[in-house]
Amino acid sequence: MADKFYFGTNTKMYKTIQDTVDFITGLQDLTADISREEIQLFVIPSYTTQKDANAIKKPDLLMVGAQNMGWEEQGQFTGEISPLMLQECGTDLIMVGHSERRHVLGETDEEENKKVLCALGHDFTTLLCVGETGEEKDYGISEEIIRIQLKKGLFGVKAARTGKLWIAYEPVWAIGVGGKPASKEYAEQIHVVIRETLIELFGPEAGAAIPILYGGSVNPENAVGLSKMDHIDGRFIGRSAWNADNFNGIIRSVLAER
């Protein structure tokens, strides 16, 4: 289990530049009194906000991430964003393999692997998202799917690089407007599988140190219960965290019970 608890949000294709600046400014102000020895806070806004978001972030309080990234530094990849461009913006973190990238936009495990290797190779904190669909859950193959996504997505990653690797478990059936949150027991079960797989891949020391976050319809009602599970190291929150006051409330409610 990680030493600190992780709290983050991905704002998807929402929030203008000004919305994002206001959100990050408010979130930093509201949480400034919370020791960063206790939490790691991050926000993942859209590409167009990266320069402004990074300009107003306080690095000792908050990290700013990108929702995706191409796997080459440059080339004939119309519409992609390279690691060099994101470094120029001051971006800290790259999210790879969000369920919408996989299941709406058709990205494969092999593509996610290229992005993971590129992001780690450029010294970004790298957040790999994994999760099964509702159909896969119904077939009883959730654990197999998660292990495949991890083994393919992390293929070629050396244990020495895992100091900047995070994992987010986001069951596809739990995400979005119609999503139903996983029970804390089910989430814990899958997090154990993730931990076991990471230890298998990277050894007991490196594999045990990688933070594993849960995301999937996290809200003020279920955040505390999920946070009490032994193998869940953080909350990766959607729309419930897109208001700074609400996000601050979730953070404080979780910390009060830990």
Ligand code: 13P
Given for the second form:
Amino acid sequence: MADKFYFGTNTKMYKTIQDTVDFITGLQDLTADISREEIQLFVIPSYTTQKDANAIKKPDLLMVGAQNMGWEEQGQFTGEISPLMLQECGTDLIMVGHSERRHVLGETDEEENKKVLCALGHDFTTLLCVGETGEEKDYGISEEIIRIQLKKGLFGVKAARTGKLWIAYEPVWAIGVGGKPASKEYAEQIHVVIRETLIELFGPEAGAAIPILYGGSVNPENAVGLSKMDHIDGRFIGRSAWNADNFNGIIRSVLAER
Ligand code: 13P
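Please give the corresponding structure for the form predicted together with 1,3-dihydroxyacetonephosphate (13P), as opposed to the form predicted alone shown earlier.
Zooming out: every chain and molecule, the one shown earlier first.
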């Protein structure tokens, strides 16, 4: 269990540069009084906003991440963005393997692994997302799928490098419009499997220290209940966090009940 509680949002393919700047400015102002010993706040906006978002971020209040990254520093990879380009923007964090990258854009565990190694190798905080589809859940193989995604996605990562590794459990069937939030009991059960796998991979000390966040239709109604579970270290939110007032409200209601 991590000592801080993690709150982040991925703004997906929404928000222009100006929308993003306004959102981050508002979120920083609204949450400025909350001790950062208690929370770690992060926002993951689109590539085109990275420079401006990083310019206006207050590093002691929040981190800015990118939604994806190419796994080479440069080369013939049309349409990709390299770690050097994101470092140049001041980006703190790289998200790897979001369910929409895997299932809409066809990314594989092998590709996610190259991105994880590259992101950690360039000293980014690296957020690897894992999650089973509804079909895999119906087959009763969720736990196996999660273990495979972790073992392939983290292949070759050394325990000494995991200080900047975070995991998000985002069941595909729970994400986005039409998604159904996981019950807190189900989310907890999978988080236990993730923790066991991280300990198997990295040993009891490093494996126990990696934060594990839950995402997928988190909303003001379910956010508090989820945070009472022992193995859930944070919330990773889409739609319900894209308005700074709403996001601030979720953060405060969770903290009030912890
Ligand atoms: P929703 O909260 O909109 O379901 O999205 C979650 C998500 O995909 C965060 O990365």
